[in-house]
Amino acid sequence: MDVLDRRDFLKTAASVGAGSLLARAVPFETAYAGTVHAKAGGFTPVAVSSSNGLHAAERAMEMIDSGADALDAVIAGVNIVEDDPQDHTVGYGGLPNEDGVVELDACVMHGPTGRGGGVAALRNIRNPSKVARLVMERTDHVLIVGEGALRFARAHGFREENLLTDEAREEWLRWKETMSTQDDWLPPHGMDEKDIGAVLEKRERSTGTITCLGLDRKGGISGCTTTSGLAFKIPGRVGDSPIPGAGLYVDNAVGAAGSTGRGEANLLACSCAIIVEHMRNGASPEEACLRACRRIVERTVERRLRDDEGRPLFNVRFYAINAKGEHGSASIWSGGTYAVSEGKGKTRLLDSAYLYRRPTK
């Protein structure tokens, strides 16, 4: 069998993608937010994160400025969010699975050495990012899951704790009470209400995550994505976050990409690896993220996942940096932001580019 080189492969893939898009006749409304460019003639150290990671990006950049390796920096950054009980999408205080148990996923990748590690469906350990790093550094594996991941964490001295906070428990109970009119779980209601079913609405489930990418002063690129996953998921469900190539990908010669949003869509599209390949072939970080969003739209053919105009009913958002320190972000739907830090006093939220403007209610 003949082997296509990378350029021919990407040209072929692009033409197939364009054809499927035309066949479905779903026009994009692409809006560019404007990628921030690096200094000419070199690279600019930078830390980029999802919008819930403003302090994470700031912390990562502080460490990079002090000479830290980007991997140390991004893990320290996401630890802030993993430890925050007010963020219900990551770590301690994350929303649980349908049984009320918090299960965490994380992945790390270290560009200079080309290594990576991940854990999935990890219970009772609040910092899965740290365990993922140990999988990378202390095993011959890339991914350890479930009970095996917990035993591995125990062996390395991690302390077990109940990760379900009272606030997250209340959210879980509210979901149980409003998810169906056919079971025996009920929300608070008055004795005189004739039809309690009329006030029951299936709640939108959280898909939030944090991803953090860093370029250090030696030119090293690293990333980490960590999450509590889809709220109220089937126990054992694993999304894109702990999977290299899907929820995170790093190539030190090119750049890095991370994702948040519907993990199943990113898993099926291998989105973050695709973003890095687009950057390898000359796309800016923002344009590479937009192309990944388009790819997901083209691949979304199940009617249950599309609105009346054929657009996805869900959202995904991507974040990317390249080896120059340029960065960008894009999502399917408008309204997103991302965090970027380029040094002390230079940490802010920027708008993400998007394909479709979210309808106003």
Second form
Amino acid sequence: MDVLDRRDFLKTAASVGAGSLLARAVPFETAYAGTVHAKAGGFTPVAVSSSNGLHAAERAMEMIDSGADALDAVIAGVNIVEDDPQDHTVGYGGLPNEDGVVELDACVMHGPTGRGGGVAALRNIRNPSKVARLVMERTDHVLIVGEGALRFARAHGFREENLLTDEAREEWLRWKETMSTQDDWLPPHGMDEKDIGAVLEKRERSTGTITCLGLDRKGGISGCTTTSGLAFKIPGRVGDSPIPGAGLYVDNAVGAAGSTGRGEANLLACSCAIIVEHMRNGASPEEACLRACRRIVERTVERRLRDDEGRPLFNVRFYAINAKGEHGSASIWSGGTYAVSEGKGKTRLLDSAYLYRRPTK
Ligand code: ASP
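Beyond the form predicted alone, can we have the form predicted in complex with ligand ASP?
The complete assembly is shown below, putting the previous chain first.
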């Protein structure tokens, strides 16, 4: 409130009022992709990941097939993407904060023991998922952040390195040099003020993360979400990914949910815990994910976050499995896919359900 002047406040208050009406007035164009059902009777082991996790799901399922605990499997899966410099949303090669420093967030949850651990704003360590696991196993805490997380990782022998690749640095530099025409950073070669205006108009915050969920042969369910977070964030910003209940949640009796996309929305909606509760109450994984999307739409009342029709200007994606091994995924905007593996030769990308069809440009 103290950052708004009175006129802005009245405008905002008016748009909040109109916004709540709009949120109800704009119909969802919900499209179902169809929850994939497990075999009747028992349960089917499975690994599910966000669309950048095809290899992660495959790796996790290979391990599950050979008898591994789902937690070992999902961490080994996401490590592939954390180590990949080409994925600019996770681990080594992730896009940095506004100072050009890569800060990572991750969380793990282990269904059979009901335990979880996370790290946030961790610098210089490429596999925050492994550090999160140690927080769970070797401390009585759930979340360690910043300098404390780095010291904890060092104590466990993690090697420090610069996580900023040249490619990610250049992207950060381009972002910095096109922030404004009024600062001392000159535009990249060949760009003038008009081009910068166009860039600013179309600028979208780059997002991404990997989440991986697994159901192992003993019926154990685990999950991991790991990310470099929102590109060019304010240093120290923590998203939903390392927070149990927001970017990941596991309940061995029910299932698991993970998320990618705008973390602030998940933090305020406790999305992944809510998805698991919907499944506990009988919803399919896909329907539970769709309900979490609707909850975010209904809670997004600030005008700056909505388009002219009252729909969120951002996306959030959810992935879920239940204790039978059924899986589903949904996002606010269309076009999403998710990775599923049910064994050797059975790894594929499936369409996610959605609330709104993305307008074609
Ligand atoms: N959820 C992540 C965060 O907010 C970013 C993303 O998935 O795009 O940090």
